[in-house]
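Presented below, as structure tokens, is a lone chain in the form predicted alone.
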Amino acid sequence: MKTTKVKGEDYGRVFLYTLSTCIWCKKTKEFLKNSNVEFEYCDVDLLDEKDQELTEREMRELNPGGGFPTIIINNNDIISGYQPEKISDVLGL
């Protein structure tokens, strides 16, 4: 799976599916950048036929309802949707 880093403070891995059409992905992004969070993300939908179904099995094993974006944060919290005051109570920001 293709990922993109973003530099910024550590606060743990904070990993998000997203899709690059999707404006709420894109506001998540922003958020993250603007607070200065180090995060990965891959854009499922630019990935290749075969790696676009593995990593949508992966997420929907962690998010069944799938929806984008759904933020992995430390392997413990899971949140889906631009939810910009739940990311920042799960790292305390």
Contents of the next structure:
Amino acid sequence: MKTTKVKGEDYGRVFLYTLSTCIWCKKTKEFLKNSNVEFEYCDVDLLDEKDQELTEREMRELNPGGGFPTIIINNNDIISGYQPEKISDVLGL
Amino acid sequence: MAKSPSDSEINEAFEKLSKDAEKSGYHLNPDSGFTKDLIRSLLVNQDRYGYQACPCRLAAGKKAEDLDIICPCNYRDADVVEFNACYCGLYVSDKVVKNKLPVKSIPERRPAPEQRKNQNENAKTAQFAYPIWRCQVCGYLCAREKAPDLCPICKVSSERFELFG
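Other form of same protein, the form predicted in complex with its partner chain, not the form predicted alone:
Following is the full complex, with the preceding chain placed first.
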């Protein structure tokens, strides 16, 4: 799976399943950047077919509703959609 | 990599979509920056897949599997009624426009892939003198041999109709 890292302050592992075309994914990435949180994301729509299928399945195991973005914080908290308040709560921003 | 649409292409699509929406009783998100950003993504998907798949959902890239998420998607009306906006936030309710309500990210309503497959296998067949066709986008019903080429209400193409009843 091809991922991109965005540098910032270390709040543990913050990982996002995103789409390059999704406005809520874009807003979530912007929110994390503006909050100076280090995170890693994968634009699932830009993966090749096989990788995309595997990644979607992996995401659905964590978030059965399958909404984008799906945010995994420290392999524990799972947040679906653009939810700046929830992210702030979990990270203590 | 899909090509990036130009500002003039986005503005042209925005004008057309705004006019069509208002004519059919729908409203685009009044935040034109937000709306144009979504339209840019719709044009990227048009170039990438050959149809305007919802920018906030993962398209399969096969039209038959993505029909329910081609914009306007099958879930728009239910989402606008329940949450005042569709999943990506392109279409909003009257309330949002009049009261300037903020548009938020809402839960995904589209069933998971296995459920969608089961739904297709359980598709109903008509038992009337004429087959009854239902537009999956706006709910328009008609009884005739074939679905109309274009829905007279929301203007989606015949492939968005299902047999009903």
